[in-house]
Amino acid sequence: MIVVLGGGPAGLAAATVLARAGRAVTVHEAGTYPRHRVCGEFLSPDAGPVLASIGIDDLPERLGAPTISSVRVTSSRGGRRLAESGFKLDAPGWGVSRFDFDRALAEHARRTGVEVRERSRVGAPAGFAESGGSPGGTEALIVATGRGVRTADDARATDAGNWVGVKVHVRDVAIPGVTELHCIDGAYAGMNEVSCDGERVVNVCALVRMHAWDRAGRTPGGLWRMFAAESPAFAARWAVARPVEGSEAAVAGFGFHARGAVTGGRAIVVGDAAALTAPVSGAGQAAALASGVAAAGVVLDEGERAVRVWESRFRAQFHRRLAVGGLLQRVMLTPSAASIAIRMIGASGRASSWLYRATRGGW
């Protein structure tokens, strides 16, 4: 028996692939299926392959996600739009929001053979490492319990805590096609279109450091009335949109520091529990997906060697894309950095691929 601990894009994609495999897996979500989580939901082109390979590659489509082919950017302060410009993705995307897409896997993981348990949690990784053995003496534990605090370490960590996410969606507002990237001081918004439950609405998702959760008054409302007060172009938006009910979801306490592919040197970690993907490199699902199947191919080929061999392949793998997201968000947080980058991403064809392949990789 294998044991994944947690049911996001990471964990049901390496359950998937493990049961394809013949393997009896069992996930264990603490939470349920459909919910809304807070994510930027856009679903990047590079997750085509990998979803491909977990017998999935129709999902977008069946889903009646929008395409998504180009990117604008505009960064304010004070009422002032300081910088924009757009640009065109190597590749389009997809707006897939996760109230489907988890219920979607999660589906999928149990039809080809995954004992999926909701409102499941089994105890904490360290627990696992200080019994010397997996829950139940399992052969394999894949932890994918996302972004939230995952040891003594992580709390101690410099940007444990600095970090707050809050997302909603709305609609009438019109934005076909595009993503749209809001930065202010110390915090952004993206907007773009997303199939959810059978309805087009526009996803609404803001990264905010603390000391801008503080500004503005650490209240969903009080956040967005700052960026419509920061952001001539987000308040254009805002005027007209109207939040869809029961949507809000906001997560704080977190960061952004690489956690580590390992835990307790017995357990494979992968997705956000291993390290979380900046999300203005529009990456994140993909890179999730991508951990979850590479690391289930390392269980299977490596037996016994897996967790060694997992801690240096995840590196290779993911390390180059995750320091050149971390390193675009800082400058995106600092309104007259991110008018220097945005002129010159628009200024190029060159530097807006060149970030589009950079944020990415082989899995």
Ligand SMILES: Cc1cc2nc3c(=O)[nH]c(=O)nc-3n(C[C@H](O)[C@H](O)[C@H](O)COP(=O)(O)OP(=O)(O)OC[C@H]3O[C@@H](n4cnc5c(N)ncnc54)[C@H](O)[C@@H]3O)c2cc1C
Second form
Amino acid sequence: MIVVLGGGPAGLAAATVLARAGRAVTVHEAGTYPRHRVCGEFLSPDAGPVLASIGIDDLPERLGAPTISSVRVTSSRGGRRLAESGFKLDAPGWGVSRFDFDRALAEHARRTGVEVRERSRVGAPAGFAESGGSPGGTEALIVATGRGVRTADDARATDAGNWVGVKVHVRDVAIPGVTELHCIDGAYAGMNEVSCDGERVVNVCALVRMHAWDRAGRTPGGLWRMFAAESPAFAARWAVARPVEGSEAAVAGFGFHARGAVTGGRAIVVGDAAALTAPVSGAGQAAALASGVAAAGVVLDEGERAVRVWESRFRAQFHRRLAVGGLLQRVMLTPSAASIAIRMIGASGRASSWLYRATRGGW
Ligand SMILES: Cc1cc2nc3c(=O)[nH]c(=O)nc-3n(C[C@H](O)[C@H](O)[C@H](O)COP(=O)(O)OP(=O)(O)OC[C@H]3O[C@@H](n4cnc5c(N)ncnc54)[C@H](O)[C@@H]3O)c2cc1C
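One more: the block was the form predicted on its own; return the form predicted in complex with the named molecule.
Up next: the whole complex, starting with the chain shown before.
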């Protein structure tokens, strides 16, 4: 029996690969499907080949996801726009709500034979590590629990707890085919069309540093008002937006410090649980899917050696894109630096193309 903790994109992709290879797999998911999650809901094109590898290359199409082929990015401070540029993406992505996406991934996993247990929160994998690796006959453990605190070291990291994410779906904002990023001091809000439960809406999702969250009065309502006051581009969208009731979600207390692809010496870690992809790159879901598929391959091919092999495989596959994404995020959340970067990106198609490719896998 292989146990997977966490039923987001990373855990479900890993479980699906293992089940397709004939292995018995149980996924423990703390929440339920469907549900709204904090995410910009831009599905990067490098998710395409990974979805194909688990037998659902038609998923975005089936979910009615709009394609997103360009970006508009602005930087503002104190109600004044400092810089703005736009560019076409090298390859389009899709706008898919997590409400639809996670549910569809879970359904597909179940169809391939995975046992997905909802409302099943499982504690830290320490017991697995200490018992020599096989409590209850578990032959491998994959940790895919996302961005939350994973270990005591995590909790002590200087960056831990410094970040907040907030999202809401809105109606009446018309930005077909574009993902917009509106940056202010210590925060950015992304906006793009998504398919959700049979409807096209616009997802508005913000990543916020704690000092900006304090400035906003520590409430989602205060946050959107702060964005509207500080960013004219955001204000123009927000003025006509009608929030979709029940679509709000928020998370607090996570950080971007290094976490590691192995825990307790015996468990394989995938997706955000291994390393948090900078949200501003819009590539976290694709990276989570890719790491889940890659880790499952290592479990199937390497047996006893899997944990050791995975540690170096993860670094080789993801280190560079994580580093570039992290740097980009630091720049975009500092208005003066963001303004310079936005002008450079606007002036050179090569710079935007390089950044887009350097923060994701191939397609
Ligand atoms: C503000 C923000 C904006 C973002 N925008 C984008 C974007 O536009 N595009 C993009 O691709 N990515 C984006 N991301 C990143 C993306 O959301 C993540 O990279 C992706 O969700 C990681 O997938 P995962 O499976 O590793 O983790 P998750 O999706 O977080 O899934 C982890 C799962 O584990 C479950 N779980 C946790 N603990 C336990 C436990 N103890 N037992 C059982 N289950 C447990 C949780 O309930 C959850 O379902 C954004 C992130 C943030 C914060």
